[in-house]
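Presented as structure tokens, the chain that follows is alone, the form predicted alone.
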Amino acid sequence: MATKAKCIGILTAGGDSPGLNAAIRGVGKAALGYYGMKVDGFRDGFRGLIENRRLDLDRATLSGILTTGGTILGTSRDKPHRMVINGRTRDMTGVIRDNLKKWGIDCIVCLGGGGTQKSALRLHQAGVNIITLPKTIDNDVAMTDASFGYATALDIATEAIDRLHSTAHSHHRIIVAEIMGHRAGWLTLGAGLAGGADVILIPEIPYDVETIAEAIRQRSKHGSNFSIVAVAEGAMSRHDARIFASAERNLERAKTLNEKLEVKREIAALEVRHQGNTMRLARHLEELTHLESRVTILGHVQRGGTPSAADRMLATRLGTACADLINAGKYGVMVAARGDDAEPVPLEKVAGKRKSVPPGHSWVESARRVQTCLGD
């Protein structure tokens, strides 16, 4: 008796990033051409699993998408256990599980970052055969050497810093470039190093604005009448970092639901207050150094455009390794990059964790060796 070919589903969740289409292609072409599987795509993240937004990912659909930015499937930030349906927040985990069984889908592949890993773990624990691939420009997904999207965003941010050097030098200004990264500084640190920023500020190293101003004043004394400050959007002063840390400790100690909600409201208010921090930092540096400052916020340009060769390679490697794992019936894992290879890591070891920049990381030490100010 012939064995029934497996049918798999693919979705992209969370924020978009370069390399998503390359990963879809890697999984799809290996599953179709090498293993003879059927491949369905689901539109707009986990919502597609609820609303049956399926499309056939055949050879024609997968053709020509390797170099295309964004995701042909669309994406959303919906979470299966907390999805808004007809104005009400509902747990749709059971519906997703039943739908996949009804449609005959043997495994669902989720391409996403930290939030997607947590959602995937919940579905895995509910009995869904699931595999994830690490995607994020922040490079902060735990247990993998790299996440696709990061290399392209790093190139974009570095090129922006390169271009800012000439205008900063011409006008004798401080140029403050805000780079994406709420809780992890990999992108800002990497772009700052590669672009020769004079100051690099990341969330993992709280800064003192007077220390930064003094570093800029010293540059002026030695004949450099401009400075480039690369700052992660989540970078904080020492004062603000202490307040956030205190609030997060209070959340860990909270015992009742009301206590937790109250602390969460406090944290949300702190995050709102932190918005615009880059502009405030630039004004403060202008006051302290008497040098004109300008702010450039790179924003979503870092997510867009054609993926770099490195991201295409990584996404294809992880995608084809994912097809191998599906064929072997290995579920409940994330396909992690490990050197030039890939290996499965249980979702329990990934979900809820973040890969932050260690204080003594070699990139940090290299920055200090070339006299880059880190604000501390």
Ligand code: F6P
Contents of the next structure:
Amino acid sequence: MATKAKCIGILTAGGDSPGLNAAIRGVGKAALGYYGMKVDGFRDGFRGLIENRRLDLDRATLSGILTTGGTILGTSRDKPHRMVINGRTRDMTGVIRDNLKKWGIDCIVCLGGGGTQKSALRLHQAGVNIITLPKTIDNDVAMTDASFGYATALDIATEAIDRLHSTAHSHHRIIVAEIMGHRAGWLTLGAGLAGGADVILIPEIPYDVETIAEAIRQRSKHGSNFSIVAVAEGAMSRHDARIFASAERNLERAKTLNEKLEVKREIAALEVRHQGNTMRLARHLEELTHLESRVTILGHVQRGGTPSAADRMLATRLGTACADLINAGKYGVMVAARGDDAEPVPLEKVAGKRKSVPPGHSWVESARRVQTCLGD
Ligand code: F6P
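Now show me the form predicted in complex with the ligand; what you just gave was the form predicted alone.
Shown next: the complete complex, the earlier chain at its head.
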């Protein structure tokens, strides 16, 4: 077993999400006040480990941050193995390992989503003592019941749907609300269910626009001449979903680095083409139903502001469990939420996996039972 950690580092990577500061506080206060470790924060994600952007996370710095949004450490989407340094893309894995040793950091704690778990596994394989916490508003980190950030974003998106109801109703309009979530439908499905959206469209269930239009026409026929459509940013028509799925199969089959890069470029081009899909969908529904339509893109509002009580609890629970694991010398793991408890899961089991909404999930079935159209 590794020697007991005396000094630890913390960084936040990927998109920010509510609860990050609560988690920094949870890890920091437990490590510092309970276990007597020294705690350093590194600014701006993995870049902080290259450029020594360090700050002392002492009692004063850790105080008063539980309720604040964003991250006091700043974040970035930099990846250790593909970092742009002076205009050149370089693999900085070895530099990070050597820096941490030089600075006497016994373990680095990374708070992040799917991309961060992959980066953490690479560093772990390079010999870095590393431990991660799952954060994302998308709720798509594998092997954990929950990730902090999701609960707050769910509240925000649900409130938006509530508010859109009265204006859609007053003007007899279709309002299409685009909700974040990258390639996962948890946020849209959750907010759609909680807010009583009439149509919920998620990436896991490709849609047919005629099916949606018919559901809206049926509502009008029964006296409800307005509809709320909650659409995930990654939701797609059946046609587009087939094209994406074939590109992803090609990526799995690609053998050489060049082949992989070519397919990745193809997928990036498809993603660019997908932008504006919500506007196109709204226009199409307007043509098919003769109801006026409007689009509301919730965007980064869903990531901002004070974390909900549920996220503060989760972040604190996972953060303090993280300090316990560091004290026990358990590295190379993500601290996963399991019911009311937390448990370490090897990074190998988390990295590169995405938790999508499974077909037939109970939330999907509930939506069907209340006659919500899922577009299929
Ligand atoms: O992963 C969180 C998330 O908010 C996704 O839902 C969204 O697709 C993405 O980040 C947006 O990223 P950025 O803030 O870099 O535009």
